[in-house]
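One chain comes next, on its own, written out as structure tokens in the form predicted alone.
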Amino acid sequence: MNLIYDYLDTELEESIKPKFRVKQIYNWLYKKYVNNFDEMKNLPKNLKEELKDKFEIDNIKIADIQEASDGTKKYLFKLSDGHTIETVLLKMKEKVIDKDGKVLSGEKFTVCISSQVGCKVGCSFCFTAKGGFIRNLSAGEIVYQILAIKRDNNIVENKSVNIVYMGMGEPLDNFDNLVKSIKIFTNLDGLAIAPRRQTISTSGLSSKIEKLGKLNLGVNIAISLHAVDDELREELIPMNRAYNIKSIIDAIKKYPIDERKRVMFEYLIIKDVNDDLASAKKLVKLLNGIKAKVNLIYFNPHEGSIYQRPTNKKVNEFQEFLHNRGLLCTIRESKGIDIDAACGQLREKELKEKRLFT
């Protein structure tokens, strides 16, 4: 039996008649966040029974939640087969209320979602790589992460969130389910999350970047670059042997970008590895001619890592060098630093506890 969140509305219309019932079902699933067919009040009883026979709706559970002092929440979800994935809710902006209690502006949220159980890429700095690759998530398992987060945090239906495919897994390695989840997220009868609010973060599968670009779905793309030459990048990201830096840059130059947007290049700064100004100089040259924005990320230390967090001085000097040469550059604020913040840590903790007691 398949998860109902795996289906586009057009697919459900093939078996559910009349078609207007599908719009009602989508409304209950994606706007009211119900996780029980019996709660769909305006559906006839026979249709509810049909849905129960055909689809699952509540086979993903919240196994654990960690909340940081800055409001960041990390969720561990248990899937129907017992495997676990992580999702992170980031509060990017607090609600602003005036002295009379009037809301001047609401909160802004970003949700970092997973696309695979584990990952094939094997980045040397990544905690997720430690557990290896298990399987791809279905489109519905990807979509459900947003639903569960909105429900658990009472985020109203018309309150949009930003989605970043930057959790466990390489999104473009799960291409078909990635594309389907984007379409489900975008559906106006569903969550209605605009493509411009969705960002695909990839380690650089250049052929899949081109393939995604040809679909012209309107989503943003972010490249996890982390190095400016192939030798270092192969050490950090072994997949670079198959998809080297040149192939990634060539693919990005063909990717359709909204004229108001830029291509994000994520650069994880690691102490004494890639934090020097010589690397900054090479980065400026590499991105010449691309409407780019560089996001500098402090390496987040975790158990067993051979790498260390860079100093604030080094990161600020790196940013200043890029700015002075006309390259837009930001430093990502570290969030959730007082919990198991590195992606994969909460899952590994749960697996370790399971091994101890079995």
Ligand code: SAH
Contents of the next structure:
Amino acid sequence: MNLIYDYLDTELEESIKPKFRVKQIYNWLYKKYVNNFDEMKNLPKNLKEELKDKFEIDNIKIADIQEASDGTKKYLFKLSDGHTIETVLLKMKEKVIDKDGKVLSGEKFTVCISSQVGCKVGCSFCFTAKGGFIRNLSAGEIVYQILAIKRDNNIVENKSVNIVYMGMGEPLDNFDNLVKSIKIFTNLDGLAIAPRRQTISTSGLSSKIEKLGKLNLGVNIAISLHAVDDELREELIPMNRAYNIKSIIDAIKKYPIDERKRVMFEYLIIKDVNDDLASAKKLVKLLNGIKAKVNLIYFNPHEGSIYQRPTNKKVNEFQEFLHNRGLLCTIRESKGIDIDAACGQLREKELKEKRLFT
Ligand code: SAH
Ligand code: SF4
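Okay, that is the form predicted alone; can I get the form predicted in complex with ligand SAH now?
Entire complex below, previous chain first.
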């Protein structure tokens, strides 16, 4: 049986009549976070029974939650077939309250979601890659991550969150379900998360970047670049053999970018591998003419990895170099360091523990 979250409203309308019932169902699911058909009070009894016969609504469970001292929370979800995925809730801004208790500005949340169990791309620095590829997530399994986190943290219905597809998996390698999840997130009768609040991070499947661009969904794109020449990039991201740097840049030049936005280029800095200023210089040249911003990420070491975290000095020098040449550049705060928030690590820990007991 399929998850009810797998369906666009237009798809549900094909089997649920009259149409306004679908709007009511969407409201219960995505605004009231109800995970039981019996609680959908304004639906007739026979429709509730029909829904129970046709759809699953509650077959994904929270298997573990870890909270870091900075408020970052990492969720491990158990899917209906027993596989696990990770989702991370990041608190970007705290609530500001004046002395009389009046809320001056609310907190801001970003949720980092997974798109696959494992990943095919096989990057040499990535923890997710170590377990290989298991399967794609369905659109509903992607959508459910946001829903469960909003519910679990009492994030009210009209409080929007930002979504980054930066958890486990390569979103563009699960193209159809990715597109469907974006449409479900955006639906005004549902979560109503504006496309400009959604960012798709990709290791650079150029043909799919073009395909996504042509759909004009309004979502942001982030490219995990990490290297400025193909030789090193192939070492880090084997898929670069099929989709080299030039093909990615060409695809990005065609991607429709919101006027107020820029394309984000993620650059994972690894000690003595790509932290030199000659690379920074090449990066400036490569991004010339693109409305770009660069996000420098400290490599987060994990058990068995051959790479090391760069020094603060090197990262700051790299940033300064880009900045001085007019390239917008931020350094990604290492949130949730004390809970290994780099995706894949909590899942790996769980798998290991399971192995110990079986
Ligand atoms: N597959 C997509 C999205 C998921 S990976 C992609 O590669 O873009 C999301 C981000 O996590 C990528 O930018 C990746 O480079 C980064 N990442 C992976 N392993 C990491 C590690 N050990 N330390 C820091 N960042 C890491
Ligand atoms: Fe896959 Fe992204 Fe990890 Fe590379 S970094 S293996 S593309 S999840």
